[in-house]
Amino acid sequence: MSRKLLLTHDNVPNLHTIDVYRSKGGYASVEKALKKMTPEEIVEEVKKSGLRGRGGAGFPTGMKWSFLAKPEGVPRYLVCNADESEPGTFKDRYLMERNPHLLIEGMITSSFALGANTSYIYIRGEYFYVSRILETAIAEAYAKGWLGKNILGTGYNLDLYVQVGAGAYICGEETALLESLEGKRGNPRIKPPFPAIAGLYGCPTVVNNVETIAAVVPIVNDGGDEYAKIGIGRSTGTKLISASGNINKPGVYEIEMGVPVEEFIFSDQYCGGIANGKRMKACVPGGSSVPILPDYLVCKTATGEDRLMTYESLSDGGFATGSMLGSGGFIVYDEHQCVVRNTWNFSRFYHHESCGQCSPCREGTGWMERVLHRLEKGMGNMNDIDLLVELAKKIEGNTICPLGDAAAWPVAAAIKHFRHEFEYHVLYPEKVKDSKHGHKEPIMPVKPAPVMA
């Protein structure tokens, strides 16, 4: 049974209330941090833990914290990125719904470590009801003396606010989030300067994901070395996975890093196998922005090794044969799912959510959506497939923020691994033009022939 650090008590009734949370050991990390540790010691424990950003990028958290500038007389800020908008990802919502005080505890401990006296939780507009849960929990924390002036008599002050966004996916990019938090249009900023130097209101700022900040609590409680013992290699600790698609048991799972992908999909402890006794066709392991993997590359790498739920193993071979752990939005497709239709659906999302600041993304995502829609409806031609590949190349790496890459990678990977299915849509238009729920007959991936030496 995998060890749980964040979802240990998620089924306890009324865990969202401060009294129940306290009865389960809640806020112990705040007491330890404020009374027994210096900010520098907390940062060092986070470094030891090997914790990497859980929002998708996977950048070492302790290192990110150590970059924070500390000029005299200038405030510093901690901002929690709760703008969880990646299709296929819903683990932060689950955590905030069930256990809001865990996030608040992580915010207090992390803010102390960073020298921040004002911190924010920026939450996506569609999570309005979750913002109410957070605001109620924050009010409880103020009433019990965990927030506000002179916390625990230590002289440390912290005010924590919830800011609801307007429902823009682009605000999940940290600089666009800061722009929105300042009351501006959520357009990404050109970097440098990075937020650690000039972030919110031009002051040093750290932006971390919900799960990342929550993970600081067990790290401070148990120590960074203990946290680092969980997982494998540079993928330490536990990870929340949002599992969905054609599986028997969709939901949010906390796994120890290093669990085999095959075990995660087919064991009863996790996804419980493919629904309705069908075969697995493909998997998107890290949310809509990462490359799709065909069935023969989901559980095994290109060299035949077991694929593991880690940053390194899922990306093994680069985008030619690998993908990314990303935000942990794990989507499984069965043999009847239409890759062309799903790719078009993702492309439609990215076109809609592009802020329009960069021409390659603004114009390119629109073209990709239109060409994919044409193919999906059986009205395309073979040249359209190559056109999509070229469009992806023109977008990737040519935008201010990674949204362009997020739009290009799924399209390029889908054509690389499922070109025969795109061609099927051209060759047999009568079989696909009226399809709304996938293919009536299975279309499985074609494993490429081995390259002869």
Contents of the next structure:
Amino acid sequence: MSRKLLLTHDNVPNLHTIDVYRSKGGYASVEKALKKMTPEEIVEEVKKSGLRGRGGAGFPTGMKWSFLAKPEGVPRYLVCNADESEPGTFKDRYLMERNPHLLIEGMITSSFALGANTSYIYIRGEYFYVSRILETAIAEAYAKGWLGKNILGTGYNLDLYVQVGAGAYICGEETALLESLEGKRGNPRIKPPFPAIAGLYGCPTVVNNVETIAAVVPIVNDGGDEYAKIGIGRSTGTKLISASGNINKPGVYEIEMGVPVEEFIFSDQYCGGIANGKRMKACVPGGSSVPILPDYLVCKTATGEDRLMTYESLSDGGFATGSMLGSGGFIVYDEHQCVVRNTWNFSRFYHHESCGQCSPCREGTGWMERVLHRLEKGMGNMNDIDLLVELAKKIEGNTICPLGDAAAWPVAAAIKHFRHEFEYHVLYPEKVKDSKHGHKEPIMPVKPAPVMA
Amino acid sequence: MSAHAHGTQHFDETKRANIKFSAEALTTIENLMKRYPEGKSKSALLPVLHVAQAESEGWLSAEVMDYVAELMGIQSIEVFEVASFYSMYNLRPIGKCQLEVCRTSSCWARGAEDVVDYISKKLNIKEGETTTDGMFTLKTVECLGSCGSAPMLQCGAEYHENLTEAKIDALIDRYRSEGTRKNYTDLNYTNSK
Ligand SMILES: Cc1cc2nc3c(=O)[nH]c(=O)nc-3n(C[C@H](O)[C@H](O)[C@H](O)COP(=O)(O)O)c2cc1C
Ligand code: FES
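Can you switch from the form predicted on its own and show the form predicted in complex with the partner chain instead?
Below is the whole assembly, all chains and molecules, this chain first.
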């Protein structure tokens, strides 16, 4: 049985209330941090833990914290990124809904480590009911003296607020999030300066994902070294995976880093295999922005090694034959799913969500969407396929924020691994006329793995 | 699209003069503005607009935006800039219950299109349209973070997951008999899962 650090008690009734949470040892990290540790010691433990940002980019959290500027007399802020809009990702919602106090505890301990006296949780607007759960839990924490003035008599003050967004994927990007938190449109800022120097209201700010902040709790409780013992290499600790698509048991799973992908998909402990007795065709292992993998590259790498659920193993082979762990949004597609349709679906998403600041992204995502749409409807031609590859290259790296890359990568990867399916749409337009083609019978058989040199 | 819709409306001075939010809403707005440092109360704009929308039959007219600007001590254009950027603000009237069906990949792979077709036939409206009795609007939206319980739809604060035709029938019947507007800010909802 895999060890759990974040979802240990997620089935305990009323865990969202402070009394039940306390009875399970909750808020111990705050006591330890505020009474027995200095902020520097906490940062040191987080560094030792090897914890990497769970929002998608995987940047080492301890290092990020140590970059925070500390000019005299200027407030510092900790902002929790609960925007969670990457398609395929729903772990933060699960965590906040089941165990809101874990996030609040993490926010207090982390704010203390960073010297912040006001912190915000920015949550996507659609999760309004979750924001109410958080606010209720925060009110409880204030009432019991875990928040507010002079916490535990240590002289440390912290105010914690929840801010709701209003529907915009781009607000998950940290600088767009800060703009939004300031009451503006979510247009990402040019970096540098990074938020660690000039973030919220121009003050030094750390932005961390919900899961990252929650992981600080076991790290402070048990020590960074204990945390680092779980996992493999630079992928330490546990990770929440949101599993969805055509599998038997969709849901949120906490895994130890390093579980084999094959076990994750097929064992009953996790996804329970492909639904309706079908075959797997493809998998997007880290949220919509990461490259799609064809079935033969999901459980094994191109060199024939077992693929593991770690940052390194999932990206083994680079963009040629690998993907990324990303936000842990693990989407599995069965043989009845049409890759062209799915790629169009994603590109419609990115077009819809582009903030419009940068021309390559604003225009390019729309162009890709239109070309994909016509291919999908059997009205494209062979040149369209190469046009898409060209377009993706022209967007990638040419925008202020990585949304452009996130839109380009899935298209490039889909064509790389499933070019035959795009060609099929050009060659046999009558077969793809039905708008739900593929659902009743596979559009074409899952291709056998090519013989690797 | 919203900018255009906005541009075609007249600013009605009389309507503007008659806008008044409930005392409860005004207190909420006042409290929201206190959550930020001195001089940064504009930060409250997004949450304030949710309150404003709930007070104004689910949508933000030019007059309402102007009223919000006055309440917050900012320019109306600052309000419009934000209201037109985010997908949860409606700049046109909508039905009492807006059914927002997720159309993104994981939901698609599990039959989101069938959900849209079913609702569309049942209510005799297309995507983006409102029933003649003003009760329902059908909309498709991007991933709502419920991919593990696909297909799904949101209505106000409520998430309806693992949808089947029977579930859709039941929720539409319930909304019809309740007859009330569903807002994102509805307080008494917690996901029943
Ligand atoms: C387009 C875009 C969307 C993003 N969405 C999210 C999100 O929903 N949640 C999140 O935590 N990080 C998201 N990120 C990553 C954030 O910019 C940032 O790296 C993260 O919040 C840092 O926290 P971490 O180090 O704890 O992962 C997104 C980035 C981009 C470019
Ligand atoms: S894809 Fe529908 S909720 Fe995520």
